[in-house]
Amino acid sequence: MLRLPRFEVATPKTVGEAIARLAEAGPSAMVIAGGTDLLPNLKHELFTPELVVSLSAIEALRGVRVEDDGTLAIGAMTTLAEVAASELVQKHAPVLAQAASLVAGPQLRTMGTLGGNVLLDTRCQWYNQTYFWREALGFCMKKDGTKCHVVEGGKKCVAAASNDSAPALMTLGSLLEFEGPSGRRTQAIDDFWLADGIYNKKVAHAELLTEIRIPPTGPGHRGAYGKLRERGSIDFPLLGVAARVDVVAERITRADVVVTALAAQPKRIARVADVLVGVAARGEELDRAIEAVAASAAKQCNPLANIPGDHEWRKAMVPVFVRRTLRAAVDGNGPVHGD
């Protein structure tokens, strides 16, 4: 039986204590949102934390409005089943709220956090384990070692960002709330990343995430969110698309596709946008412009053997889950699954 390393917990009120809380503990502490994620990975003593700040009393970081500019707020603590039942999200994010929908079960979207997921660990199949298990390895550059098991002689870690959240927010040109002992800062969730497996984002240690906004998308927004995984539920993604497309008077006027799962940081695909805008919603036309997208995907995208799932298999359903996927966007439909 894997058991929890011990702990004190500390359950604050407002986000002012939190902040003061993680100050004054300093790397000591962790932040814990719905817990999904953390505490398996206390269990396998990933991490081994001194002190655990809960959000889960602060009732001011939960709740979805539309502001009167028509951009969409999402408190950082907004579970994963909240955000996908929606109707706000449904109308005004489709993509996000699909994406909502298939992370993990049923369960676990009742307990993880639209903020948790945004801020989700990345995964790598030789770090994700036991610590009997990657002792016997040696360790790895991420925990504990020096050597990338992925990569031979690689000098810099490769664990996947695996959270469904983000190539839908990055689709939707979404802005991530900040507050810490500085005070409040803005990040475009399309900067907030770094190429680095060991941490891949830009935040600093006591500095929570408070809310996620999204502007004004307007009318002829579509968005469809496909996931490429072994099992119908529960499993992280081995591939995650996020297809977005505004059409007006029956032509597309806005493209956008981004993948995650692949490397250390989501992937937008390049020159969507180029090949997308200007094509009718419908025909033969169109069909050609996916096609297109999806081969200049497939040149794009190198999945390593970081996560579960046989790499080459994974590399050939890029194609196959960006082309279901804009199809969908265009259409109003989604999600797309499978494998």
Partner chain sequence: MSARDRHGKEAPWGEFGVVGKPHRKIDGLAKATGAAVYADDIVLPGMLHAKTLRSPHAHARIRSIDTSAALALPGVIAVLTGPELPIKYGVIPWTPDENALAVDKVRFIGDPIAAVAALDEDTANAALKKIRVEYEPLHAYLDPRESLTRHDPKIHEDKKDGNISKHVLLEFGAVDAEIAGSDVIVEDEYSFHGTTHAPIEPHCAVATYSADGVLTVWSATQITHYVHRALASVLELPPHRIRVIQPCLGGAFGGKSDPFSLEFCVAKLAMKTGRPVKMLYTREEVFYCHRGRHPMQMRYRSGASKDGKLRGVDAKILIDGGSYSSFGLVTTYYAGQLLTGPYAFPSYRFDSTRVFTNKPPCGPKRGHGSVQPRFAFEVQLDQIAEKLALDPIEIRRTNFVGEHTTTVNGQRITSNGFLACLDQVERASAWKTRHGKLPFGRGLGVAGSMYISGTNYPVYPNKMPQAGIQLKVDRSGLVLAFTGGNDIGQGSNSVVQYIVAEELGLQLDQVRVVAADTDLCPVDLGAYSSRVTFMVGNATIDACRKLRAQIVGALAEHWKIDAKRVRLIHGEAIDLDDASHHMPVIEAFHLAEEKSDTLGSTGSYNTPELGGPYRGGTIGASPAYSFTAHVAEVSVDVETGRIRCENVWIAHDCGRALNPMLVAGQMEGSAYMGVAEALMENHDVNRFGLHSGPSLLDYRIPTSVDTPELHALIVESLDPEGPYGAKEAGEGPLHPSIPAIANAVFDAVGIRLKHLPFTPGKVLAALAERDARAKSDAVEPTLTARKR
The other form holds:
Amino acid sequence: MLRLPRFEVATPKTVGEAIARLAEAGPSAMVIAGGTDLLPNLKHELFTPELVVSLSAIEALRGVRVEDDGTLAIGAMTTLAEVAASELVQKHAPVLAQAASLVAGPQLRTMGTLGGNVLLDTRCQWYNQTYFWREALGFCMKKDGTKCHVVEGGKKCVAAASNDSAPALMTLGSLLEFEGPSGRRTQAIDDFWLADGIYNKKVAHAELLTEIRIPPTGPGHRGAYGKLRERGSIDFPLLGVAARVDVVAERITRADVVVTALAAQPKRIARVADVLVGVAARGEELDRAIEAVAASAAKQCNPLANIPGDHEWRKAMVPVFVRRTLRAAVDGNGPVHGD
Amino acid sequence: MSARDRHGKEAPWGEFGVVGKPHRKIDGLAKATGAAVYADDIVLPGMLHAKTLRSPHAHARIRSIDTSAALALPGVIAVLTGPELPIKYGVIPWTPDENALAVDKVRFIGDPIAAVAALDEDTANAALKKIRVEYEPLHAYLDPRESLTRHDPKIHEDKKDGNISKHVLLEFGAVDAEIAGSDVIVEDEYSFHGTTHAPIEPHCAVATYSADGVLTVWSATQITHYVHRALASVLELPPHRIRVIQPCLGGAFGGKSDPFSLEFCVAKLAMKTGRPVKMLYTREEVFYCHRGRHPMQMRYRSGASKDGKLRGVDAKILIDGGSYSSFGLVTTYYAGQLLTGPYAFPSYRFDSTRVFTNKPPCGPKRGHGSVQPRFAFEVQLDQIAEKLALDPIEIRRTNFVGEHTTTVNGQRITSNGFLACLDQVERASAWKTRHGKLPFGRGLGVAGSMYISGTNYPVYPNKMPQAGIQLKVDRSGLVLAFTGGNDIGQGSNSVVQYIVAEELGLQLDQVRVVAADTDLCPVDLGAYSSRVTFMVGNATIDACRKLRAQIVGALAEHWKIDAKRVRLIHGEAIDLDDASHHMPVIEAFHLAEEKSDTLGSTGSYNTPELGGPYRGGTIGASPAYSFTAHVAEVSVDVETGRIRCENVWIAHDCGRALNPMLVAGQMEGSAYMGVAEALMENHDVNRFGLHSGPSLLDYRIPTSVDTPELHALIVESLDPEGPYGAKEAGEGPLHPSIPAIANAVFDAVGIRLKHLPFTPGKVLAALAERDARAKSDAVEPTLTARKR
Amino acid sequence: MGALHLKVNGDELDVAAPSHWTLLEVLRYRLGLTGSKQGCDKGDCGACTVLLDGKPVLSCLTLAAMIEHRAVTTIEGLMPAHIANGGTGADPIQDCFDRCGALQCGFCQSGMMLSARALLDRVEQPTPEQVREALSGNLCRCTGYTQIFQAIELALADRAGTKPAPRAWEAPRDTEAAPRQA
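Cool, the form predicted on its own is there; where's the form predicted in complex with the partner chain?
Shown next: the complete complex, the earlier chain at its head.
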């Protein structure tokens, strides 16, 4: 069996205790939430922590609630299955419920958490492999080596953000609540990412993501998630598209499209609102506007051969999935998947 | 074939009591409850865990290996390197070119170099990292076309013909003249990518070496007997001091039908240490073991007359063998020999060449050697039908080879239910009202095939039985059957149980089976080439009838009646003419034991002399062929290029379904695997020669939501030589899935897919090409064309 | 190496295992519960599926240390639980898998049956789509899934006191129907 490296496990009962353990142990400690991303990576010797701090016993990090002002607050340790099945999430943030429902397969959604998915490590065909395989390759710049095998002579790691929840949360204008040795901070998810495949997130050591906060979405809020993958289950996205379309009085009042699994960070498609806001929510004008957004998205996205799969096909699918996902958002019949 | 090998297709007692019914499997509940023991479930006292060091180079000479630091690590008990096991092996005795661990060269990334036995896997892994190997990298061959022409450096230095593994050229009839005189000629190129078995159980072996010098190896193998022979040869032990046992096996599909490095390593390490040793491969190592389907580049040229009758078929095939021979000699023949049914070829030539490359070795995967040519030819047959404006099912009927006949290459065909298969899929798919008439984007395609039920070519030449069985009757009323046959999940032990119960009139729970243990069981050659039901089944009937004669004789004597009046049924012995004569079969056993001797019998099977009178004529010569027809229904999304296979109707002539539930399971499992090869799976290396994704995440096998509706339609042609008329069902039904999908895509959107796998990118490219052609021909483009 | 307090198939157990061991390793190599299988090493195949508080999870990606005191059910636990609840023999899911030929090599099926058991415990009459979806994290290489679906249909029919739809192997076979020639 492919083995885990040796490490100790701590199972603190409170956030404070977890932070203290992490701070005390220093960089040789890592956090484990559901374990569905971390443990395969440990088996691949991508990380070799001495201590793994499990958040599984911290009850305070679980659950979905709506606050008085309509903010949807989701504990970071809430599982993806719980997020997908939550009536509150389905009502206030359908794009997130749909994205969560399409992460991996049933068991992995029962284990994996929303916080863990937000913090998912970037992925690359030259990186998510065993130590033996990577050594035979001569390693890569993301781990143990210096070269990039995606872009020959490349200076920057282009491993792909592969978390389905991230683009969904971005269309919702979500806020990430962190707690660390120096206190709490709130981080807008839009500004959370770095264009660096080696580590694409602004998180300090010993900082814990405690909660994901989704500002109130009005009654006209609509959203959908589109996921391209080879199989109907288990697989990571080859392309993920989150679409938001708020409709008030039959007119679009807010629109947003964020794509993922193309580059190191999720990407907001530019000028979506410019094209869609003010457009009637049905008819030819909408069709033309959606087509224009799709065409514009195609120009803005140039996926590289970072993750396994045909990157030219992934590029060709950008306008198709942007169009279909926007359409599904307007019509309220997402997700877009499997056809 | 002697008389004892033919038992007729009739029920032994007039009507079947067990055969033909959907009984449970003999080991079903053991598997269902987690009680069944697979290789990695075996734990022995004091057992060591072994791991393998593998080559990071695709092709290199080994200058030196230093294992001293590994051996010095606390917890490491032994280290093994190639020179300790210098004798080469290979499943085909003519081409031994593998070493348990590399002796002087490595030939692909993942080739085994050294093995470490330690107290636990973590220690063994740590020790591997301390082994120092100096390599001299050599040019790596990743393209089979290069191996065809470039011979320096040689991958195997002792091979005579450069980097060519095997070449076969056979010609039957005047091919060129027949094709030249044809009304229609289609010539095209097709290619088949690599795919692998991916059984869910990784390879695992455990060995002990006793103080009195007996080596016992438990291994996840489907060829216990060949592993036994290979161990004796490589370890230089007399075979009688080796015992090989196959525990419950977690899937194989041909991927466990070679002797593998781990079997020799655990054996030698057990001998070196005096302790039990286990080695369990990681999933990544299973991909390096491979022995999967050979990539093939195929050119076919076929001619037919106006009525669709084939006149000649000419094939040229380049086979990428990977780094070792494995079954490659047979593969090279099968690539040509198994195409000559279910259609009659008046003339035929095939020229197939297998070359070595520096990739994981290819071997036999379900439908060994013939799935790739079958794909190419069934697409070509559709192209001929298209040119002649014939219905694709009709052209297949037109060319039916017939039954009780001989093919152009001298293969004897006995029963042949292919026409019934075509009828069944035509009816079930509503072909007549739907083919060519469905809305744009949706289509139906058909394909046919034939496959062997074992072959008369044992991998090492000998005239002994190919299948042996032994029955032991216990005074408890239990009959134990000992078979060397390998149950790999297909249910061969269940088949033995059903036949014994049928022949001796027993309840199923009165029969148990001991299998695949070389100490306890007579030799059987193993679970490959779909030989088990046919050969082991016949051997079982043979043994049962000998035993039955003893029991019936004792009863006849006891009741003073003619033996013909005695019948064994449902655990009772009865007199057909006198109701006062009856006793439980257990008493009949006691009676027979009193009158004769300790009760038991042996049985065996050997094929008749078969095959054409030429070199290689026996390869692919089978005592019976199975036949299959599929219709696949697909929808094609012309925007994404995705093909969704929604339905496959699978009609298969299995001779007689000894258990129709198990036959249906084999048919569905085969079709599923074919669909997966067509649409999803790809076993390949990247530009560095590294496996492109050695995991079950990146090698994508279909999940429950990706698998089409599979409709099994069983056809029974009752073969004169099969056990009660049975033939194979485990491999044949894979073949037509792939071309049926290709042909359905043509029906759906008018593109011919000739290069596997059918990725969305290829579909979009083909659609674009079609549209460009359409534009220049002033035909409507794809999106609007053929709205029907 | 501290002692882990585990609750497996209703048994409260103190087990000594290294802290980096997965639940699968502890089950197989410490407790001898080898019915949970290892197929892919890292969460891609589902063969190691067990139930954690009644929900299917992958034991190969679960640290044993993370699930102390929570209820683990392995394939070995189904029959004893069924008997303890007044049943006889194997759990109906296990029995139906056997009656439908769904156990070919059987290696993936411990996980598959546990996913099925959890679905049937959660949903009274799942649709065929729900069945496919619930099993979509358990790869099977033998069956093409058809007889697995049929096994679940049979279990549902048995529970509802109805009959399942006819299966392929029940169709009347036209023996010797093979036409003699073209």
